[in-house]
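Next up: a single chain in structure tokens, the form predicted alone.
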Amino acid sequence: MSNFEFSVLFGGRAGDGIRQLGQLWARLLARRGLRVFLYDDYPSLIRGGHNFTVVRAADFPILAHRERINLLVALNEETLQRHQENLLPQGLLLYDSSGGREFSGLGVPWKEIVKELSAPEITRNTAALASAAKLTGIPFEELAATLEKDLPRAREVNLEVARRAYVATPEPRLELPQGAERLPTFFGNEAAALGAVAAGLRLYVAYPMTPASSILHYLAQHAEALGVTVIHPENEIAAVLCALGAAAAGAPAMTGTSGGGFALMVEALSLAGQAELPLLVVESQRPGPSTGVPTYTAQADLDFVTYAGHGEFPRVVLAPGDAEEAFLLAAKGLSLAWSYQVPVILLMDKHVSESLFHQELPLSRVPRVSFRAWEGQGEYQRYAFTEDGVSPLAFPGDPRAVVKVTSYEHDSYGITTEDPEAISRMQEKRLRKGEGLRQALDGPEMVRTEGEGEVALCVWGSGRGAGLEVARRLGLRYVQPLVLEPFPEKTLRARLSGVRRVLVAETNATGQLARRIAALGLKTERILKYDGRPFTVDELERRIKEVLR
């Protein structure tokens, strides 16, 4: 491993096509066999405001971006003002020199090229891409292949703009190497959607809310090919109730939202607990409370989703940290929901949902949805008492069974009751499923660990990218629970055995994972960030060194 890496920051106004520019660059480098990671930073505006995308490429696996960059591609002057200090000493600045503007870098007249070709203004991003490719020694044929494959429309005009900008750009100043691994690229939300489909998802129903919205867009775009029905109802309450209705009828269903939408779903979450309906909810966090900062990231909803709802009922909270984990945990979440007839929350955040990862999605490891089916013997009891609390399922339309679903307390047939003994017995039945879940999820496969250092770095969810890389760099023991409810106490104690110091890094203001680990009797040192931005590799390493000093 040569440890080659190269970071580019593309910046401009909202409406300049910065996100598409970054994605095209990432896919161009991915096809060269380099490992890539893409981070998008954008305000909640359709036009105006400052957008930027960072694409880091390397010849070793990476899951996070850096602060320091090798190439700054500026589509406006504000990008120079905001990010020039991030350039490494040998870094290069590439900017639009149209109109005679000059800065201490390399200018190419992208706007003038677009104007001369009477091309749409948005194609200035293609001109910038072509200049970046030329400057880094990427042959035009490779660039053209990426444009032809990944541009959804106006390919010819974009190719012409690219050709003119490529010619207008000086000879290469850098040479990006060829890598060895040509893996596919996925956004976290795409991976979660595909994982649920692979496990047997039949219905996705959601009201759009950033940063979960792209699950809805992706599944709607590919609904026919994936065999999934997709519904966009009037609000989040309707979405979760549609999903519960589908589950009651026998169709594995999922809904997705962010914190505010999940707040609207809470009563239905309790309904899922009482009626023992399988439900998978993707909750992609953003900073709050309330509307908060809609297009940025946070890990502040762990306490909320763990305790949301009235009454006491078992649930599962899973937290993926990259695309591969989003794929596998979405599948596992849907499978668990049906095996135990409980609500499962896939707790993501903007940094996982909307970042682009360069990973395989391991289809062979996906669990398929299965459930305890009623065998048709005797009179059907929807809520039959069993040793593990899980009752056999039958569905409306089965001529042999009368199937009741109710939010009221009930007996084993689903008939309303207020008898104190029956109430207690049914509550105990439901809670028995929690013990089964605890035993099933408190195992080594649900707590990722690497290294044997006496100082442990604990992270969850999107903390994985920067956390894993920094832990390797500093020789720390890396610990990441994939399940947060039921909390894997036994496995975490074992993973942290012999550790002298426990550092916990998370993007919230109070240390929600740190409190859970401290409840095990372990002293924790918290490294928190709550400005709406994720940890970069550089920042997390710096913060950890300050703590260890």
Second form
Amino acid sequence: MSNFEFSVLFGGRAGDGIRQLGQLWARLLARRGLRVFLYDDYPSLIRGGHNFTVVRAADFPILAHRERINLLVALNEETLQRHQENLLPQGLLLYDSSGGREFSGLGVPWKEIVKELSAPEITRNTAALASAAKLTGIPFEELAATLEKDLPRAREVNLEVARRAYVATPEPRLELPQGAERLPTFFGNEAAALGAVAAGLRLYVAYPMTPASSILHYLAQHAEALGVTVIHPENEIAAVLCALGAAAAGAPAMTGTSGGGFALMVEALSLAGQAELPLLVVESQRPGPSTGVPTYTAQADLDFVTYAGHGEFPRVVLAPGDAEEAFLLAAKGLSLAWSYQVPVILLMDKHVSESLFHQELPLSRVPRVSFRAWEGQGEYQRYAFTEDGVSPLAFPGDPRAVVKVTSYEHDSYGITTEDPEAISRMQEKRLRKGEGLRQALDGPEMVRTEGEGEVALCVWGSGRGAGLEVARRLGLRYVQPLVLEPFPEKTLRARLSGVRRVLVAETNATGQLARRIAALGLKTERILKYDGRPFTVDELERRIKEVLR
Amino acid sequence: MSLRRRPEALDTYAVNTWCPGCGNFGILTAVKRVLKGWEEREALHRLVMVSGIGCHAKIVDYLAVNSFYSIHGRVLPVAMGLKLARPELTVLGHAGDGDAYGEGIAHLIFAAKRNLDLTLVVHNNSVYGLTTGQFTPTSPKGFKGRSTPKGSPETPINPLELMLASGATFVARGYAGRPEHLAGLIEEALKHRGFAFIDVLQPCYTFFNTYEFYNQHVKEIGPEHDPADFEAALHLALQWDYSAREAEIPIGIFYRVEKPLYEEAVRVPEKTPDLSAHIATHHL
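The structure above corresponds to the form predicted alone; please give the structure of the form predicted together with the partner chain next.
Below: every chain and molecule of the assembly, starting with the one above.
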């Protein structure tokens, strides 16, 4: 394994097009066959403030970003002030020298180029991209190809700006190698959306909320091609109930939100539990409580989603840590929801939802939605008692069946009951599905493990990127449960057997995964971070070394 | 055991628990009359009834038809999901006045605004029955309920005015004391292409007995009213403001127009997508 890697930080004000700049750079390098990872950091405002995007590229697989950077691309002075200290000793600074500004780096007059061409102000980001490309020895043709493919509009003017900035930038200071693999790139949310589609999604209905909104945007943009009806209704309550209505009619449906929106959906989550309706909810976490820090990241809703809802009913909580897992677990989630007629929560967070991953999606490995269909024998009973608690499904429109779905406690036909014996029996029927789920999910494929070290590093969800890399670097045993409810106790015990120390790293203040592991009778050492920022590889490594010292 | 009380009967074995004299019986009678016709046309299996929570909602237990017994205030989003998933279904929603005009008022306004092809029958008795007698959004000012012992200081909502303002394409009012007339309204509402709304005056015999008041004041809208005339519909809707004031209370179809359907604008045809091609185009 080679160890070439190259991190660039692009910074500027919101409205400078930093996010697009980072994405274009990432795609440009991805097309060279380098592996890339993109992290986006932006405050909750439309213009002004400070935005930055870090794109790390390497010739080995990466799923996380670094603190230290090789190239700092500053569209404003604040970027310089904030990030210069992250620049490696041999690192380069690239900045806008318009108006005669001078700093100890390479200045290119991007603003003046844009002005001379009477191009829109936003195209300054293209100028910056072109300078970064020139400086790293990327031929202009490669840059032009990416601009032509990935720019949504004004390609001509952007190409012109790029050409001028490319010429105005000094000769390359660095050669970026060609990598071996050319893989597609996905944001975590895009991968989750595609996973649900691959499993047979028919309806996506969601109210916008960061960091889940891009699922809505992505599916709305590609609705026809993907065969999914996409609805943005009046609120989260309508969104989840609309999904339940669709499920009752036989259409696989999904909704997506963040913690605050999920709080509004909890009433309907109980309804899904009682009415035994299949439902997939994406909950992409951000720091709370309440509105919290809307555009940053946290893993603090695990307890919430696990216990949300009044009454007792089985549910599944799955937590992907990269695009590939988001794809697989969204598909698995939808499929489990239909197999067991239960709500499934795909628990993501800003860091996995809005980071760009460079991975293949396992298209051929996804489960398709299937369910136990009623065979038409006798009179239909929506809540027929079965050994595993799963009743056969029929849908309205079937001339042989009367389908009665209900939020009330009910008998096997779906007629309201308050009879004590009937209440206990139906409750037991529902809980039997939980036992089936436990057996289906407490297996080796649901706990990712790597290495045999005597010290284990446990992470969940977006902890994967930095966690896996640091575990490899330090020779730790890497353990990541993909399912958190039902908690895979048996498998985790097996994975952690022979381990001397159990470190648990997560981005919350109380150690929500650590508590679950501690409940298995294992002593845990917690590495927590709750400033809204994800672990970088460097920070996690430092924190682990402190603990192990 | 069978869901139907008798073979070929529309009603189920569920024991009816409405109070004697409940206005819901009139609505049930009207609905059954309409559904009989559907049964004869062998179209009943395409019907789904959705209800909320409250006395009105029990109607789904009493009829051997497809149903979704939802939760308080949430009839319309469930109905929307059913209809979007399967446009060939006929969706008949039932809601109470607390349900539709209190907890679920945002859904109601949006349902009217969207013009999804649905029917909503509101069992409006101006009192919370199942929670034993509190005031509702349509209780008259001064209503003495268990949560407003000194009398409600609020002015009632006029649901017809609200629905007209929200863009509903079919707005009607019925009276549970005239089930035959009501059956006609429900029939027309189900035939209507678009969001059809019927506010049904429904006396609660136990907590707010309005039979005498309604019997005196209710009057069927005559043929002189043009339901395509929005101004005339609004004028008629404002004739009585849901207060205890003595006034003629029109029942019948206030407003009926055709507008484009929501589901036709938003629904995407089912297909098996080519994900490899999609990824090659948008992600490589």
